[in-house]
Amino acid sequence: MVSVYEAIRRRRDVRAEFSGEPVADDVLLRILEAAHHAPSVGNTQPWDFVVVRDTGTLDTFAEHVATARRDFAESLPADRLDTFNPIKIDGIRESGMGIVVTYDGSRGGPNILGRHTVDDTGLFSAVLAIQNLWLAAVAEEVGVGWVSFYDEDYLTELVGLPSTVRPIAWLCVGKVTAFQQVPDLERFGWRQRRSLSDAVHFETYRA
């Protein structure tokens, strides 16, 4: 197994590198177990994981995402459109599996320890589960790609979520041929990584 630092360094948003080889059930369960061990506000564990392997559902969602991608492309000025066009935004079909991570803000009841003044800590908890899942996947040589080009109501209906449950991520999950050394958005010139020195502030925020 790789170290946590190595997993962080190798973690990529995978889109074009899925091999199509299915993830074994025991590997999938280890990855989901890691996600389920994330910390959560008030120990509410507000997440659930909907595993989608049906090719019809994958195709349906891929078509929906393609429409959202076109809508975004049409909103871009010409120079940004030229940069965006070569960027692949999903591997829904190629990965062969999606994991929809959900957030249930009602879990734990009305009096949640730690969420009294900052309600978003519930949502943050579910995002921590996603990060755990992602790093565990890297350690298992499994790629993950976060798809964010979709309408929430559409995805809610597609996977049959109740009204209290919000989908916060569709993750494409599958075996990969390789992990890119440089994130796609840097490779294609969309945006470069900030330096650590620009992101660290001592005592007070400096502009």
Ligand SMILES: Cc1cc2nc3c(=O)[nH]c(=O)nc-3n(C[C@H](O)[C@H](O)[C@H](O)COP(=O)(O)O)c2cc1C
Second form
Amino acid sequence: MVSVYEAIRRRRDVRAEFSGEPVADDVLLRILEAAHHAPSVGNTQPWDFVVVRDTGTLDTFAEHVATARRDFAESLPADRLDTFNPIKIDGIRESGMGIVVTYDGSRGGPNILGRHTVDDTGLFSAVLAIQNLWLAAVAEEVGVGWVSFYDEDYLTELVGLPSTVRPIAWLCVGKVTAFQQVPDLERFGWRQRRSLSDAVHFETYRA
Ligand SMILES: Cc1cc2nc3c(=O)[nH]c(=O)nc-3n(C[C@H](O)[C@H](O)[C@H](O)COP(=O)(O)O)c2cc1C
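Following the display of the form predicted alone, present the structure of the form predicted in complex with this ligand.
Now the complete complex, all chains and molecules, led by this one.
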């Protein structure tokens, strides 16, 4: 089993490297269990996971995402469009499986220990479940690609979410041929990783 540091270093957002080979049910369960062990504000566990393998649903969602990609492309100035054009932004069909991660802000009722001051902590908790899932997937040699090119109401309807439940991610999840060593957005010249020294501040932000 890889160390946590190794999983963090190897993790990639996967778009083009899905092999199409199905993920075994026991592997899927271990990955979901890792997600379900995330910390959460007031121990509310506000996440749910909708596993989508129906090819009709995958096709329908892929079409929707293609439209959202076109809308984004049309919003770009010419130089950014040239950089963006070759970048693949999803592997919805190729992965063979989507996991819709959702957030239920009503879970736990009105008196959430720790969320009374910062309401977003509920959402933060669900995102931590995604990071757990992502790293566990690496340990299982499974790739994950986060897709956010969608209309929330559309995805809500597509997977039948109740009104209190918000979709926060469509994750393409599948076996991979390899993990890229460099993030796609760096390889294609969209944006580079900042240096650690730019991100770390001591005592105050400006220091
Ligand atoms: C909240 C969130 C939304 C993202 N949405 C997309 C997306 O819609 N399409 C895509 O290809 N990648 C998406 N990504 C992946 C990022 O582009 C990727 O994490 C980043 O470029 C760094 O690459 P790495 O994850 O391989 O290190 C998303 C990542 C996050 C955290």
